[in-house]
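Only one chain is included here, represented as structure tokens and corresponding to the form predicted alone.
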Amino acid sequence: MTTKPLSLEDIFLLARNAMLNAGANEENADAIADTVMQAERDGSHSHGLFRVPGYVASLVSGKVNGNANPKIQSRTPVALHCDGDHGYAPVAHRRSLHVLADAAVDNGISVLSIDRIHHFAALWPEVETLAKRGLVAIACVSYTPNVAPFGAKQPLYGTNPLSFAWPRPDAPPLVFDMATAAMAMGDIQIAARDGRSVPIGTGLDARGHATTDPSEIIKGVLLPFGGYKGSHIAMMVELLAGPLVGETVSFVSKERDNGDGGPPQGGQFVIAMNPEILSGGNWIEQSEGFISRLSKMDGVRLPAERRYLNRKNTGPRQVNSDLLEQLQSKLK
């Protein structure tokens, strides 16, 4: 694999040309664009560049909206909802999640319902964005059958990620971002075309058989994480962000999908926690020790601290160069 360095700016405008060249509007752009650059310099290259030619496909086939215009609503004080218009779920973030973390703020807690957006991206922007608020918070989506529940060979459920944040006063929040299956498609799609196995575990071939060969897991089925325990989440996380937000599970979002390698419209659940008012005030200094000891484990590394490491470099990425070739002959 050869890689050609590109600097954060040219990934942003990159992204943003390529969206607007397949019909999005400058906030539907810009929005994605965003996300693509930050996946990029926090070194998540599967939510990266590498995510672009599904965006502009879903923007060519007319499946997803690039005018779209979310719209946010309150049901209650604390519980919000936001139409997505069937656009890219980033728009619809940067029009919902300060009206969440107002909300949360205010009450103590706020939940928020997304429908008909279409998510690519990584988990853990949302979930960052309101802990920089103080507030703790956690995001699910679901998305196509490409993982077996455990004990099956046939897939039901999506890699239907979870993400968590944690705030923490004289630090950046503590987050995780983690799919339910054993390893999240985008990875192993980047696994397949760099030549890499995959661990045993991570999925099924065709036929049924356990394989470490990227290409032929895409072929079968991804498994889910720890077994049952894994399992078990992923069917929490299809039912939070399908059914409890008014949208679909996994195996109908692809029954309605036009398959043109974009993502499928689906929901996203959201919910934020004020611990000052949860806990009375006095939450930090417990949390604050905890999380203390566990960095001092031997061996341990704290959730998102590479990914914070790689923001303190500025400089430019290294891009696949082939990937980098046909986002640039796109736009000639």
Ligand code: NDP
The other form holds:
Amino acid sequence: MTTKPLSLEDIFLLARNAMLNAGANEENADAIADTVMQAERDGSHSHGLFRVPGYVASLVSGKVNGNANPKIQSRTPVALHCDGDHGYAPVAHRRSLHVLADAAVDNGISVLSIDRIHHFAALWPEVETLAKRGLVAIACVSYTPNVAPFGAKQPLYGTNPLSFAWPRPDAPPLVFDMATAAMAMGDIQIAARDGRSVPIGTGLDARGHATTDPSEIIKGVLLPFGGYKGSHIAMMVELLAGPLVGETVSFVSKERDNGDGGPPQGGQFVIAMNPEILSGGNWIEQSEGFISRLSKMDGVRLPAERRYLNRKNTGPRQVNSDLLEQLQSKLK
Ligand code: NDP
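Alternate state requested, the form predicted in complex with the named molecule (shown: the form predicted alone):
And the full complex, kicking off with our chain again.
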């Protein structure tokens, strides 16, 4: 695989111009480009520039609204709803996360249901944003079915990521963000593109046999992480990010999708909790003592540490040369 260096600013501009070129307005293009740049900055490669062809395809096909005007409403003081207007998720987040944070700061807890969005990104930006307001946050989305429930060989669940963030007084938030599949689909696609094998247990080929070949898994099915336990978390995500927020489950999302290569329409569940109110003001000593002990254990690294380390590097990022050429040629 050959790569070329690209500055973070140029990554942002490349993604922004690709979106504008495909018909997005400035607000929508900026929101996507920022998400793509942040993913490349933090080393979340499967959700950076790699996703731009899919973003573009769904704008061009008309499935996703590049002029989305998401609207937020309070159904109760703590139950907020955002209608994504068929746009990409980061635009809805720009309009709604600060309102969710305000409601949790005031009331101790608040929940955001988002519908009619297309989520094609990592989920840490949502929860990290909320944790920076001093809130504990959880978010999840479902996708099209490509994961077999434990015991099955046919897909029913999406890769259904779940993210969590915990605020810290003198450090960046503790964050994890993970697919409930043994491996995210973007990473499978990148492994297939780069000719790398994946661990056994990641997925099955089209005949239902275990394989280490990511190209065969793409034709077959992914497995959930952690056997039946991970399978149940994937099931929970289907329900939280689908019916609970007024949206569909993965297999219904797929049925109405046009197959243009971009993400299907779906929903997102986000909950924010104010530890000051919920704990009565006595949480920092306990949580910091716990995190300190955890991080000092031999062999342990905190989730998000890798991303935060990458973030300190403000220099250029190495981008796959073929991908770069593909994106740049479309802008000529
Ligand atoms: P990983 O398995 O790479 O990582 C999952 C979490 O575990 C991260 O928080 C990561 O932190 C942490 N972690 C990884 N390795 C270690 C380690 N050795 N010790 C301690 N912690 C570790 O993520 P996935 O492949 O499951 O998911 C990748 C991304 O794909 C996620 O951002 C997810 O949101 C996204 N996704 C999005 C979908 C969508 O529909 N929008 C669908 C499915 C996935 P760190 O980041 O610091 O490495």
